[in-house]
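Consider the single chain below, provided in structure tokens and representing the form predicted on its own.
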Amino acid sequence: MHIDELPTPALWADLDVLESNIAEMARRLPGNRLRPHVKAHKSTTLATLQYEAGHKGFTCATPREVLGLAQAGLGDDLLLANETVDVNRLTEMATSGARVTVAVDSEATITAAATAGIKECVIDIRVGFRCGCEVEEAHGLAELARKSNIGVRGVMGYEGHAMGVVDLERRRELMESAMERLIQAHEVVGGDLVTGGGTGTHAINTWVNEIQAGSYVLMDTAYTEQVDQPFRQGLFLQSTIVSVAEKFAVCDAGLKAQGMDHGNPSWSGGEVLFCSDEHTNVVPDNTLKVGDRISLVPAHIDPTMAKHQSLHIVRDEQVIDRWEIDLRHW
């Protein structure tokens, strides 16, 4: 099936860029040096290829991406880097059968997680504006979580506001003093791991011994606007035009269908004015016909992801595989 021929809108990514994405980032940071975020692409056919790739260890967002993980086989070394309070979700994660660590910040999550019998966490340390405890603080939720039968591996912190800086030197310099943070924070809680960082940082971020880079596989558009950046954007949203006035055309691959957190999708053959609902407004460079096609770049791919059940997989425009993205919702 050729890429026009897909109803629309329908998400889908060259695997040329996937498969080259995925090497380069396995040859700058092999084996354990990465573990793959996998909210990025929430999909364990991807995230078994990042496995073939020599990561064993994956970062989730959600405890269905380390339950799916898990049943997927792909459960070595899952790390949940973020909070929860949910006994019952906990205690699922505790008897997957996945080697499971969660991220604590708190009493209550140490606490939490102790009843449901999670065996290793990370303290979370505040080196932005997301979840963390401070860095006084870390002594003693260390102390706690081994005190309540959870072996501490180390610290995680995660220096989102710094990712997207196009700028290398105030990206630099934004990362150098979250992490300073975060290292003070280890020398007090010790463990093997230091564990943060993104694809904006993977390769100033020396502080860490691993990092949890996610987007590089499909790359969102801010990261293509850093010159450091060697990977490729691969994600698309095909598209109908649907509508057609004097000065715009009308696509019928609106909001819904794409992550807007970032602003609006880029595309190739004109200007994007602007989305809604279930459109969106272009000006074409060249003269658009009802029923004519465009693909569209979402500036955000985590949320696009998770906004549809499947990925389609194009090789030269031709469609050859479909994967589910089966590790959406919570």
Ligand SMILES: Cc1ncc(COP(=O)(O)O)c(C=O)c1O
Given for the second form:
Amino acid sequence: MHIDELPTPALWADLDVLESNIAEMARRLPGNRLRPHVKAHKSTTLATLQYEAGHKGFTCATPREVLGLAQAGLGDDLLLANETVDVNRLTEMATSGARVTVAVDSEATITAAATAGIKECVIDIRVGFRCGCEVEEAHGLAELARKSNIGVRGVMGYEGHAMGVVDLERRRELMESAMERLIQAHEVVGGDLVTGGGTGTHAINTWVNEIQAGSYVLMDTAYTEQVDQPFRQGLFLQSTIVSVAEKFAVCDAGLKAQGMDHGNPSWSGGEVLFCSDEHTNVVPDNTLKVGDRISLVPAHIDPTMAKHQSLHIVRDEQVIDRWEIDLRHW
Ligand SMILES: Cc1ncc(COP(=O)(O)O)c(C=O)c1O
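Hand over the structure of the form predicted in complex with the named molecule; the form predicted on its own is what we had up.
To see the whole picture, the full complex is given below, headed by that same chain.
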């Protein structure tokens, strides 16, 4: 089937781009130097390609991602890089048959993990603006985890505030001050793992011993403005022009079909004016007529993937496969 025959809106990925991004990252950060974050794509099929490229451990944001990877036989080493006090879900993870490590940053998260029978954790350190404990609390929390029969594998710190900064020197500065805190915490916590980083810092964060990048597989628009990114954008939202006015045209893929927190999608055929619930208004460089198809490029891949049930796989404009986005929800 040609992409123009897809019922729209439809999400599709350029397989050549996807494969070359995965291969390039595996060359830069081989094996366990990368723990791919599956929240970016939420697909066990895509995770299998990353596994086959040599990355046997995964980073997850939700219990659902952990359980889905475990069920798919990809449970060699799963890190829930997020806090939860949900004992039922923690118990499901503990009994999933996978090696599961959870991030903890408080007594409450340690108690919940211990009650559920979780065997391993990392101490999550606040190096930015998300979860994590203060460096000064790290030792006490590690002691508590060990007393609660939870092995402490090391520390985690996600420098999210540095990730999207375009200026390389500014990004490096922000990352370094964050990582100084992480290393201080590691000195008192111990363990083999110092885990953090993402697509935006994968090339400059030499402080951690594993990078948790995820978006590199299909790429966000903001990352493509960074000079040190070798990855290309490969995710598209296929839509149909449903109305044409004198100065603009309207297609049938709006904000309900894509993540908008990073702003408007881009489009190679002209300017994107704005998105509403079910529509995007564009100003085409060349005349468009009702029924024409256009491919928008969503600005932020994570929330876009989470809005779709399946991803069409395309080579040379032909749909050659369809992968379930099977790790959605929580
Ligand atoms: C804990 C954690 N690690 C790593 C990442 C990096 O992901 P990406 O490569 O998509 O920037 C994120 C993204 O939000 C995250 O929350």
